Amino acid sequence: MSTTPDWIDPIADHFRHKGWARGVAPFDSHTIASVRAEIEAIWEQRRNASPDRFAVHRPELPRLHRVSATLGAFVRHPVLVELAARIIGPDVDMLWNQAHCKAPGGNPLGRYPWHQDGFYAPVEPTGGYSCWIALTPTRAANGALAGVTRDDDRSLRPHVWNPELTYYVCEVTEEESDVLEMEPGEFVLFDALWPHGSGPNTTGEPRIAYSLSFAQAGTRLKATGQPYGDRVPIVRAGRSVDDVMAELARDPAGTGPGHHLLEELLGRMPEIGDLIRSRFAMYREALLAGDDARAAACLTELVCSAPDEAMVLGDLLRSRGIPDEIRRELRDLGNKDPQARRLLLGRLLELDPGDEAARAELAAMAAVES
């Protein structure tokens, strides 16, 4: 970015030297209301759709930005942009993003227990981070984030399978850590290494947060080199790409940065080239036709674009947290689907890196497919 907005110093500061760090974000009040209220809806449709208990009492809402216009849009806020460019680099992607709601009432099953992301999805290279979001007063009695303040101790800790809450759980001391309340548009950055969790919500009223992820673009798993995420880009260049995109559609003969990230999706997605290069000329149609609103509406369809049948390593996958019940699934499933498998095994490698066999096959598979 040209600038770096002077809020942003002191949080990039803390946040490098410890790991995690706090701050005020300029969110207008606007653009927390309406983000907030697209996580609402979205949580009663799935509420009354599923009969997990998790979606009743703390439902995990991945990948809003696929669902929702108005959060496909808010991962490339201003804000975020400038963060991201401030403290990652010159290219990034929105790798994950995922509603945590609470349900009043003050069941157990609300709770998050500690945790370290990067024990559930190690990934290279590092100097990612999660923005956590309060989008809801958060204070002790609703579940608020709790996090380790207090200790310079950056490891990965051992981490145990918790059966009732279907969690891979590390062990934090009450002297280590604090319970961080927090206003609406405050937000917390964390690594993959910060040991964070939340209690139940013991009030009366729902707690909501957003919580994205964002990494230097080209990130990948540590156990199998895949790329990792939904690879959503923000910036590139160092630019915001409604920035560089704004750039091409204006010039399109132009080599800047927004050609190439063109490119880059078209490469990374060729199985939708067609539906790529159409939703760029929407978008450029309706930049030089002056229509702000549409073209903001395009460029998010654009720079979201997916299969259908995209899936995310981290999605669907690190809720399979036992590696005899995933050694079991490819049993069952055999040589049907070479995809499925290819990514059971390195779910199964991120939770077991010895296994020979797994590692044995990945490498057979990948040595077919050159």
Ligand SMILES: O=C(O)CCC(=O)C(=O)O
The other form holds:
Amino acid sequence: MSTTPDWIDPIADHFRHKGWARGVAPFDSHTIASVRAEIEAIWEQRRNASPDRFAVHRPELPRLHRVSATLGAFVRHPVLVELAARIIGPDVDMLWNQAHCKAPGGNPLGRYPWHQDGFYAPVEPTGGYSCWIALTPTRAANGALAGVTRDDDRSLRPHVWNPELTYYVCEVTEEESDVLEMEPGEFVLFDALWPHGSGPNTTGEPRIAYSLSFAQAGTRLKATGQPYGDRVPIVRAGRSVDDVMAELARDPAGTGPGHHLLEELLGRMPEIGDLIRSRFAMYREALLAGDDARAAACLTELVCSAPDEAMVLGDLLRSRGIPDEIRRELRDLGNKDPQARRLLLGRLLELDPGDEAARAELAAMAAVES
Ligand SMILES: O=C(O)CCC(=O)C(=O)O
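Based on the form predicted alone presented above, generate the structure block for the form predicted together with this ligand.
Full assembly next; the chain just shown is listed first.
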């Protein structure tokens, strides 16, 4: 990444000034088609797995790098790496990824109400973004992404809980927003303060998008100071992770960024140190044998090594950083899912150890079990 490709500058400038930018990146059509096919296959598998009505009309398929080698590799696509290095800086992680599918048929539950992502999981430092990539044509009629394009207000707006949509919603007027219709491969970058949403899909075809969030390595939740997200490294020392790891594979005694990255992974996940070392050895063997496809697959396994993390109701448990929001979730949850309830209570106590009601409830749950 010695020179910045021409297509990035206008996108980076717009993003820096406005907090969002749309672009047509040089993804090739084969890549976009294979990402779409992979997401459709996962959607098909999961379609009947959840009784949740949102899973039917507007399924969110999170953390796809963990279940698909194609998507695990896509996270480090050169286009995404170039963008991240130019806009975020020399050390970047992919924190979160999810497909946003909208089933055909126009059910109102298929819409995303207006919101700002920064309301949900405030992190620091700021400066990261989500890259929302259209995988099907997106039009007003099928629920294209819409956002505030005519107002430069960069503040966090008040959000109000909407029980019908089970979403915190902010206000956006028609005068300040636009629907951003796109072709497959076009994308929008947006930061945590960009108010956005989308309508239902009233057509007869699915609408599919893939959104990946990137941030400076070491990004933490404001509320707890804990590291946030899946933290898949994609850029180190201003170079792609593929590049720095290939350098290390060719010179394992080297002390460059590849060495530091391997140390970083081992330091972060000592409990799977042997697995990380063996994945690096397999990657190195494939690379030195000239088997590029196998080497890329091994590198995906290596950088996506993080152990699974608890998820509750479709979100990472650790993404919860606001005690009152967890209390609201607990009220909505009632007794429907004791395991989810236990995890949320535990998280609430991490954030607010003085919550005696949560402590008593957890103790009562433990007593019933023993
Ligand atoms: O896909 C959509 O229509 C909305 C996605 C969204 O709200 C998000 O990625 O934060």
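Here the rigid core means the biggest group of C-alpha atoms that line up within 1.5 Å when the two forms are laid on top of each other. Positions refer to the first chain, counted from 1. Predicted model only: the values in this text are computed from it and were never measured.
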{"property": "Residue shift check between the two forms, rigid core fit, residue 356 Cα at least 2 Å", "result": "yes"}
{"property": "Shift of residue 26 between the two forms at or above 2 Å (CA, core fit)", "result": "no"}
